[in-house]
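The chain below stands alone and is given in structure tokens; this is the form predicted alone.
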Amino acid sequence: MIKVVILGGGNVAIQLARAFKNSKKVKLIQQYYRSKPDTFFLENNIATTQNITNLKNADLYIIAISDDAISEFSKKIIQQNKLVVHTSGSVALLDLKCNANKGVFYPLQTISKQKKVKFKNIPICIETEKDSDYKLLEKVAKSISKYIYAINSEQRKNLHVAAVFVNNFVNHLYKIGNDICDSHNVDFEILKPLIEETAKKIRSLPPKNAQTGPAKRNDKKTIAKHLKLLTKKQQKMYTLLTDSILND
């Protein structure tokens, strides 16, 4: 079994437990928390500690905390001759501060800590220093998911600036045409079949061609309609993607 410890108690440190804990490779032993121990740790009596220097002898440490603080942070874990990694889609290998070898678990995907993921379905990028570690990695992200890519720094990187645009901007555009429903009193689940079929275009389309819309018509009257009913910030955005797409 495949020792690991996990530093960290936010959205992707508890969903990688869980993983965890249903894997036959791996065997989560201890959890370092700042400020409490999740219900998780303690439910499934898994040890934790506040204690950096107190961390148990393990193959694999997973620092799981905010992008801005796993520079610093690193710097504390005093564990040599072992692998340490992040869980980052910003932060480079690199960026890791301590004496260890070092490498990167980034899961490819939307996670709270309220809902269940399955890891099964997520891409798993992983990097390390060293081959050696590069297979240890592997075996720890195959025992939970079947989506495994070498992903470099400079790879990554790109990747979640595309995962931004994907993901959290177009929720951000969920959200708004939301305030617009709920402004005229329209339910917004009305669009949910909407949204679900265009997510799905897309795996047997390039998003290029799946494009449709009056942007993609040049449908002035239209847009110029639309341009009227929504508020100054909103006609912002809809006039710099309608150009977008219509010099794309």
The other form holds:
2 protein chains.
Amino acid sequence: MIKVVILGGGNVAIQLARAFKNSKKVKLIQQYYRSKPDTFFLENNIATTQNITNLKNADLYIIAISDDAISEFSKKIIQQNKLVVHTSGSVALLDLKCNANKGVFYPLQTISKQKKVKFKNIPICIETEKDSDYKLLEKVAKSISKYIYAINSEQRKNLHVAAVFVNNFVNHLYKIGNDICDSHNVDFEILKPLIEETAKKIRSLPPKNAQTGPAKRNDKKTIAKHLKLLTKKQQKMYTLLTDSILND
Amino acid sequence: MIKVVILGGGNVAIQLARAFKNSKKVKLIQQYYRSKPDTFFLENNIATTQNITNLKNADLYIIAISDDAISEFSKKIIQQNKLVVHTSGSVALLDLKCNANKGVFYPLQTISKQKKVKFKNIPICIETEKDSDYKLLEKVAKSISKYIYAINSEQRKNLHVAAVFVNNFVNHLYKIGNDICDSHNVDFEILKPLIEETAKKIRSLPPKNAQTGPAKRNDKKTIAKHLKLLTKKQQKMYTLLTDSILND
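The form predicted together with a further copy of the same chain, contrasted with the form predicted alone above:
Below: every chain and molecule of the assembly, starting with the one above.
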């Protein structure tokens, strides 16, 4: 069994702990927490500590804390010749400032604490400073997910921006669609099948080929009609997106 | 059996014809075509005509042609006291210029000719000029879909703009995400589970509450880092969307 210590108690930490619990190759032996240990660890009799110098002897230390804090926090880790990884999309491998062997274990998904996550389908992007550590990290990743990708720090930070577009920004467009429905007493529910079909469509078709709509057809009449229906703020968004499609 | 004539041979016409074929309440008795009849009608022994004065006697005439052409085309229909509907999201009921009873039968989905569509899950938005026609149109809609909504012309045109945001514009953001991946040799496949999860998340959570990411957190450090990675055009898009989330 690969022995793992998790450092942190946020969404990713808890979801990872849950996933490892069902893994046959990984044994979670300890959680380091700052303010209070999560009930998950107590309920499952996993050791917890608030003392960073008290970490157990493990094969892998996973730092799952907020992006901004990773670099400073990593300095406190005194384990040497051990593999220490963080789970962030936007932090480089070399931002880890401990003397250990460094790596990244980045599950690319929108993860919340409440909703149970099926890790099996979440892509995990991994990177290690030393080639010899790659196999270990890959084994850990494979024990909880079907999709493992070798992604270096340069690729990962770009992947993270891409994720902002297809997740955060897309959700904001859903929000605008919802606003428009609300202002005209239309049930937003009507749009949900379309939203899911739009996401599914690119399984088999590159987004470039899946593009439809008035902007794609350069249908100026419909575009003008649409603009008249929108608020100033919505118009600005509509125009920029329409121009971007037109000039693509 | 409700007798239906379809006028047109585009994506919506063909998919509707397919759906009616499996309906027990609707009998498709004729297609009117402009250039050539679609093989579907020939293969299923459904009468076809190119002569608009030769339309059969039916309960419902469905005009499924491009939005721009509907109004002019409708003038040619000489059937009186019959229900004539179009299938467009962006055209008003009163844009139909025939002397018949008017209505709208708008399936809200991204429909292509090749991909077979499960109409059962596609919301159909219906509207009739005369209340007495509503029941008939509802019966036809219910025979192919589970989700029927009464939507008037004012609501429908706003719904159509909302659909542009959550479908056409969202797909364009997928395209930008794909571009970013391509420029850094990252497999776009990695983002697909995130894309599907983002779409599924709003089944249970309003988009406003589902919003996450650097803009939502007002995480200026990450936003600045992201902007540096993007092209000028992508920066403009990133900034507008980020500001829109910040000011929401």
